[in-house]
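We begin with a single chain expressed as structure tokens, specifically the form predicted alone.
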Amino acid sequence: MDKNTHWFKDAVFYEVYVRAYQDSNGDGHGDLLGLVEKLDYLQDLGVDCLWLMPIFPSPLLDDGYDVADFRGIHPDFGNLDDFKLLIAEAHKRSIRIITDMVMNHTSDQHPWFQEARKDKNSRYRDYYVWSDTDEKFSEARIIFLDTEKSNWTWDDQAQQFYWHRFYSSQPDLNYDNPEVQQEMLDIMKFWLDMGIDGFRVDAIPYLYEREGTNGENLPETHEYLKQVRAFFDQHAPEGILLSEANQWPEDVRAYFGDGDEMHMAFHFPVMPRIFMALKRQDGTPIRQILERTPPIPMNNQWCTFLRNHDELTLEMVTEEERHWMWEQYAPELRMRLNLGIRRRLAPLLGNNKAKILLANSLLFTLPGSPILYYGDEIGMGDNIWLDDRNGVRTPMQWEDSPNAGFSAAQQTYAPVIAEPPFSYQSVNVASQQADPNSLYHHIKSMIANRKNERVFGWGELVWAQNDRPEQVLAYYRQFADELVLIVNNLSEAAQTTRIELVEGMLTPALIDLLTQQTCTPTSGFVELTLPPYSYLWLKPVQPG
């Protein structure tokens, strides 16, 4: 592997969910040997980093966000050296690896929390936050308001309520108490020196209590990671730590502090943006939040994503917002949870290639490295008869063979979707290799391309002016002296638009990177016709 402390500013990522990826022994759930074996799919995708949802043992009451042991396997997946393996084989391929942290809370399964609720003096009693009456830190919202009716649950062995920001089994721990913040500072040790390349550390907002405020983004987090930071530059300066702060972008910007607290963040508040924007056939919702979002340090980077393995979450957007989302995508109530919606990319936008590529135009051009959710290359469907968020965590689909050459089992983990039009045997990454017209191809086209420019990575965003500013978002991304013009037409109506060039781009024809087609400026203009939602990343083609 390349000595590079900021390739992640460059990055393809790809979230795995190693259960639903590919089984190696025939058990009907997919393992981490089984990811081995497709590890040159995805070096040939062109992903540089994998992101692996839980893999600790659990009693999977959330998927493995309920942690029952900080420094295992679940049996499921394999044991620490198959991990190893998939660790070595990755890097021999470039492809780095990280994965869940799940730090703000445990399972109550967890020997730590057995211990707290067996014995009042106990050690681990304090590892958690206990109180005699349910009605402390009442400003705290609850984020689970499907399943969960308070922060506060009694227990009956441990004769006091404890407390948790997202389901009852999974008490918080109690971040006041500096063994805590060693053992999280352990934990992470005992996986870095395996090799992993960094952790996606899981709902980071919520680490410390404070009565009279929400218990969110406190100070005393901030703190906090800034010791891990500190560890992670002394034991891992190649290392990286991904935040995941479902907050508005000003409250995010402070999860990077002076460049010393985390490396990467989610922005989460532009993905639904893009889907509003992509619905109104306007552009106007990415603009407004990019120009809300602050400037962060340049060894910074924010992260962006179209899916991913939770609900489309729409906590960050007004309650009006809200109920128009719902409408437009979700109008049967099972396809909406908590304060969002289960389903997939490509169901989202009603199966539509062009409309699917235009997203994926914005995923990869918009500031921040991108993640692809497993699947969403060949746009796999959803099953929402599924419970909680299940329905978007259904079994790849590698063939048209019997359980989409997923597996060998009698009966899978969920049900491969055979429902058309997304069933497995049209949707599939075997076919959509062998057709150069595919998803598949138009989506590793625009990796390459990203990978080739240094503007996607590490340039500023400057919007181009135009006369169609609603139906064509266009924008210059520029690092040094390298320009690429993006244009995306979110219109399902072919437009003709003028675009003012800035000086970089006074070339004698502009080419675009992914057709190659070239176009001719003329006296400070471009004038484009744009075919419904299409895009367009140009460059300017320098003479000679």
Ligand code: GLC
The other form holds:
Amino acid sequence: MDKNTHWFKDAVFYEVYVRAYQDSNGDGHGDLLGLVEKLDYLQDLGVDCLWLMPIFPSPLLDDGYDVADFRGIHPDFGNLDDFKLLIAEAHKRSIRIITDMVMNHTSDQHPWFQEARKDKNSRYRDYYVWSDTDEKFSEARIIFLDTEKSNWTWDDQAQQFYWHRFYSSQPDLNYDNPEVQQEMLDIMKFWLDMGIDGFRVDAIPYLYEREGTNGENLPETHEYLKQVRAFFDQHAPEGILLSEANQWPEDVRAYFGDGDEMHMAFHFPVMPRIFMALKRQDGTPIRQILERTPPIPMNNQWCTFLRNHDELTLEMVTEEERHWMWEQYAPELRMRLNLGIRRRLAPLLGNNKAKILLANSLLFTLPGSPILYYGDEIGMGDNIWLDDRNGVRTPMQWEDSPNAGFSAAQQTYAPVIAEPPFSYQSVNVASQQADPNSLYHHIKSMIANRKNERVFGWGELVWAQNDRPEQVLAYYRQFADELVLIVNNLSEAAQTTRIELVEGMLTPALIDLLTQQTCTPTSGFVELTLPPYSYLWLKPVQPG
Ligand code: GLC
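Counterpart to the form predicted alone, namely the form predicted together with this ligand:
To see the whole picture, the full complex is given below, headed by that same chain.
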């Protein structure tokens, strides 16, 4: 298998909100040149690929997911030359760049929609989905439950309703129209030609609408995505398509096709179960969802995450589990949003360092390529009082100087977090870099160790038998004759456990990759005592 076209199999990803990262021109908004300044930091952290949230011109009613021009850069972020520079500078450091591609919809300010609503005979009319009634496709659910009452909105100018799965300012494109299909390919080609390494494809389950269905994961959608992939294989064989399909494992599996559709897909259902397992001190939810996850073709990869720029979605849990998660993790109503929780990783885990690291140990060792959300490597906090999902999109905390070193402006696009315990004076990159025992250094070490072992990107997961199966989640990652045994103590108490060793682990000693401590197996078992919320990444030491 060609290493270059499969770089994503063992890459570590990092999601950047450009507006929050670094402001190079003092206007209070992070920008592309600011991000260029921080590439050394990202390289040093060990990140292989950045996912940039939308950077296109937009009225920003959905923070850029409402695109008004697919071929430009929002002036807050800079211009196309800055973007080219970013790609060149990132590539120099062996960092790849993917951006969001919002295929499902545009902003209502996009010229296509402006033309479409003005003139029934415009060629752009059929770029969108119109109806004289608001009764069609009534089985499609509403996603932004807190704000939207219907997926149809009346347009006075057009004298018809238009279809939208998200905000009413985001009309859905009509993929039954071959011109729309071609436009999207042309747009992707535009960015691929500029050197971009692929796209995180936003909201793909909803491309088509069909009466009598819920309008998700339709066969037509898969057919079109296969065409997109064929285009990639021909035009940009190293480019990737990372699918955002917030669906059950069986349904997400379909987005890989026979290895001829999306390269990667977020594993949405595993994410809330990591939080469930940590709270219940029981790994069963993680084990069950992975057992329910169908195998994927060798040339595909899952993408795992703990948090991202959206609310912590609770779509992929049962009703009962959702309420339990809300009670446990969002006790204040303000913390809840749509079907989720608008909080960051560190506050969710009570700012408990051991727990945060344990969550990261799971992230970095379960099947899939991990993605970090900016700021979570230092345990940044959130601000639930900001609107919508903005509370998890506050400025990156670089140091303890004004505006956290993010910007020289009087006023930043959003307030820097200044309340203890997450204030920028105490939580920032500089202070954590100076402290060898910080979250930052532990996470950096996990990244480095992960990248040394092919088992993580390429290997199978095999459960390890042990006598504390609930509290201790133990598994082998195995690729060819390489083996690593991961042991996570999910409990708040120390646990002593006996783990059965498989063939390749029966060596005189096992070494923990993260601390270099060793332990000695005896007659087919290893007995371990793990402190509360701790983890080991054990590798067999060959004699000599
Ligand atoms: C995706 C994005 C989210 C956005 C939505 C509509 O779910 O992650 O931020 O609001 O799509 O584009």
